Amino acid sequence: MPSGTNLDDLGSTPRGRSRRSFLSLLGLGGAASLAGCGSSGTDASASTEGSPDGDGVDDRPDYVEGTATGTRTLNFLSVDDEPSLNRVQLALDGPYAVTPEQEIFPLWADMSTDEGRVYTVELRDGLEWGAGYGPMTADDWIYTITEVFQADPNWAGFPNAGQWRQNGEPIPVEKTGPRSFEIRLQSVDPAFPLRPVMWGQPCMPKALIERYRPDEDQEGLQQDEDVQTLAYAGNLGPYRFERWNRESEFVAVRNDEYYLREADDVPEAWRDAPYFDSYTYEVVPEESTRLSALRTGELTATDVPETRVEQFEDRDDIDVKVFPQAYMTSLIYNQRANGSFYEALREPSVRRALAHAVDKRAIVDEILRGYGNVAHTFQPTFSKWYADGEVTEYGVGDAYSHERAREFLESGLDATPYRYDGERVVDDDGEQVTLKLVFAQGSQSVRTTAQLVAQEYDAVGLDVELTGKEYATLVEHHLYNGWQGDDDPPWNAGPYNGGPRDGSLSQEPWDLILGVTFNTYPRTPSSIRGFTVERGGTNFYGYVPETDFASLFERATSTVDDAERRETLSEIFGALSAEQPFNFLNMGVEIVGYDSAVRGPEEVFGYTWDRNTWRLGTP
């Protein structure tokens, strides 16, 4: 999550207008960010007596969290998106947290090593599964591990199936107690309780899976009530499950027996958590809507686009605040074999003639309003791993030019079935190439990034047709891709990279896409492999790069010596930069409007850590 602004003069454009006329034709009055809303009936007013700092709660108030997009499933083994996963962690809290000091928070379990390579689990006492599962045990986890996260082939469809392999070959786990296990890397690596390995890593029970796994049966899992209901999270979340419309909403009611309640080892506000009587996301796809909402008090919480602070900063009864992120935006291109320009999408040099003809400095000062930073690899710039001097930078300076464009285009095509006919791109066949663009509904920002794109690409002659899509819809419909031949792939990665980019290919075909964000990891930046290797389990684009990341990736999380790891780092994020994957735009930034009531949420990198002790207070 970046911090900061750059607000250099853009100059005009090639064709000579100024770029502040040129951005006009597109609207950017109603520009803004990707958010979220919801209905909750917060009072402001309500009474806070006797909390843990002496406010106290004598009717604790329901809390509601806006989004602009539903979810369609709770089966955490089959999803990587935060949608999805922010409903399932309020019924399971996961092994530990990570405080913004980057210190371990133990949940359901501590973590600990001596010397960086073995990593010992212990699950607290009186952990229980709700169902008639019993309690959660060290072979609850090693089963979930070895039969789920480390399965060959991946029957459940885990996309972060390979954070549980280093060389290809499954993490050794091993059973040492009832409720102790170990974790048995070949490395040292002292970073790895900051990896998406444990941390946040929910479980399921042994005997919930066992129905399923002999069989590979991941659509009986996908369907199986107490995985939709979450009715097997027991003691082990804040909340438990109360109902669920995929479209509208997801409403989750204080959990009575929560676990922490009897710890003796947390601080005093973990002991009455959490001091909401329900936390509902409230889906409502229309940005005006949300944001009236919340001026009603109606919501307790929901994001604010960039165009609409102004309104909010001065109101009494609203608080804004304006969180780093470690998300990047970026417009990512189709390299499998169902995009309808995808031999060149596969070409480095056409994706660097392409960088530049984007205004990435436009987006961020004339759209974002300031709000984020240009992007120009893999990881924010507010990360210790950085390093300017390996990058390449696109689509600013000199380096965002329709005319350079345009002629490094022109020799980027000739390996491919597409040349310029005078001004426009076009196929073997001599028709205009078009590229569809399908972006994420529910944000000005978002659809306003994507007709600059599109103006900007007419610019060096390519066509782009614009289609808008509820987010839940456009991760299935296009991200989401299956093997298309008779017989089984050679592998399979999980839902977003089915196999190789010539028989592995989404529902609906597509070009671009804008709207889907990517974690950078900036604590553990060798966390995205998953995004930049040919079978990583997140390269839905099907991008198969020329560096070998795989073994670059391997250097980086072997070694214990900083300088060393942060100098193979370098080289990857400077091959990233040149390769292009995908156009890397901006590092924004998260502004949400709270009840000015709610207490807890502080401007800090990873400030939903201890969200189960936000309560509301005296404005």
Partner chain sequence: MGLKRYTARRIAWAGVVAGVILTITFVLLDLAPDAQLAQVQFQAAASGGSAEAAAEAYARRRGLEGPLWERYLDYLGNLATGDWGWSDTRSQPVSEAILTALPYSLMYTVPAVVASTVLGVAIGLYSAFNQYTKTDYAATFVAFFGISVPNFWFGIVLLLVFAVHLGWVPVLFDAELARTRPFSLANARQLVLPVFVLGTSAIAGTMRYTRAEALEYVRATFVKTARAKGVSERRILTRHVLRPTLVPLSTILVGDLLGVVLSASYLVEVVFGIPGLGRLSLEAIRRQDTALVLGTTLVPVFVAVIGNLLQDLAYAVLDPRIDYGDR
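Residue numbers count along the first chain shown, from 1. Please read all numbers here as calculations on a predicted model, not as lab measurements. What changes on going to the form predicted in complex with the partner chain:
Here Arg315 and Gly339 end up in different rigid parts once the change between these two forms is broken into two.
Right, the form predicted on its own is done; let's see the coordinates for the form predicted in complex with the partner chain.
The next block holds one chain only.
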């Protein structure tokens, strides 16, 4: 039965190093997000390369954002990781933005629906491509969607192709006028605008893609001059491409022909946007250098690590802002058959016992210095779908106790080949159980948390061995799993879930993973289904639920009644917190240091939607 939702979303991401569509991970779109580990710098003072006369409103200095890594390409049809989309969206707005109140803010287009199944997209007047490609019409959109997003085979390598299909079939789109088209979903989905399908997704001119589509020439598309210099962007964005010194800086200058100047349905603030002469992404690989540059004013904004926040807060010329995020850090248990404790980890009672052993408060307060929020289930507390009525809390207060952990563990291990031998947990040979914890390198807090987990587990009688791996290697060795037998697997849900947990194993054995963060989709919670069901596309840990999450999600997505949906989701979150498929540790936050003169960013989830209206104000 069609459920109208995308079943196989991979929402996992390392902090900041997203390979998937950053939209699907953050559920954000519109004006690019500064989220993630790519530090964003704000260039504060007009003392750098600003405009010659330095007084009053006409003064439009330069905004310089510091990041750790550059981007690979500007061809968003093939690559849509965060750095590349950030830069592309300086010159291409995308159809619409979503406000923190989850309302559509039309940019290029307005998207509306009657009952939530058929969505009509109406493009604005006056949208012009650059480089002689003419006006933007519905044709460009239809062509891009049908010949790139939904193309089979996926000749351009579009990373988000799964979102444009439902149950294996491409979502039908039809042109209804020169500047309008319809998207016809298989079933009602009121949350469709909030999904990373149309939100924040730019398109390319038909004439440009046409040059490469017939030959399926992805290389040609990739190497096309227009694509690499965003020459086709025309008046479609607040800035236009100026230069890109690879691995050094990406500079875009103010676009005087920005289409919103002519619009009359947007607030005043948007019409004069942007308020900077140029927007630069400055690549500075070394964190200490980035922070030094923030101090001297050479950067306007950049990410600030938790341990340095206090020193920056004390300064008058720097504002540190903390933005809530939807990324959750969890300790993931391996329930597939290539761990050394998996029989026990498959028992919910054992997992609940282990949840008593780790002090979540200490992680948030001491490792993250308070910059984070303890999590107990698969949803942040600021989400409008969150209800704590049914959520069971572990790892805090009374539910954090090594004695109780031992107690529960002892009884939970009854049904398994493991038992307590004095103080330590041993297997049926009498050998001490050693768990292998693999953590993603690159983040100091992940490393420290891993050591804390090792200590806590040691106090409960389990030996833990730590290994650090680069994120890509970790995914390669432990997340991807495949069917081990010679025959065909009974079912296959993708490279992250190659079959039943007894037969589909990862390349290297593991017991615990730390550092792979999950998106909790606060806007579209039904997207977390893939983490919770046996055949979920992201269920790389081999979890088989006792609760029937599949039908619960079915119920939640097929109803239009908000109250009923909230009730069902609440039941889901409660069940998740009780079954503990993995140990929910904490929700992250994003900490950005801005020059104190910057006006605009608000400390809410999804704060970058109005980035174009940020400006320098008088301090």
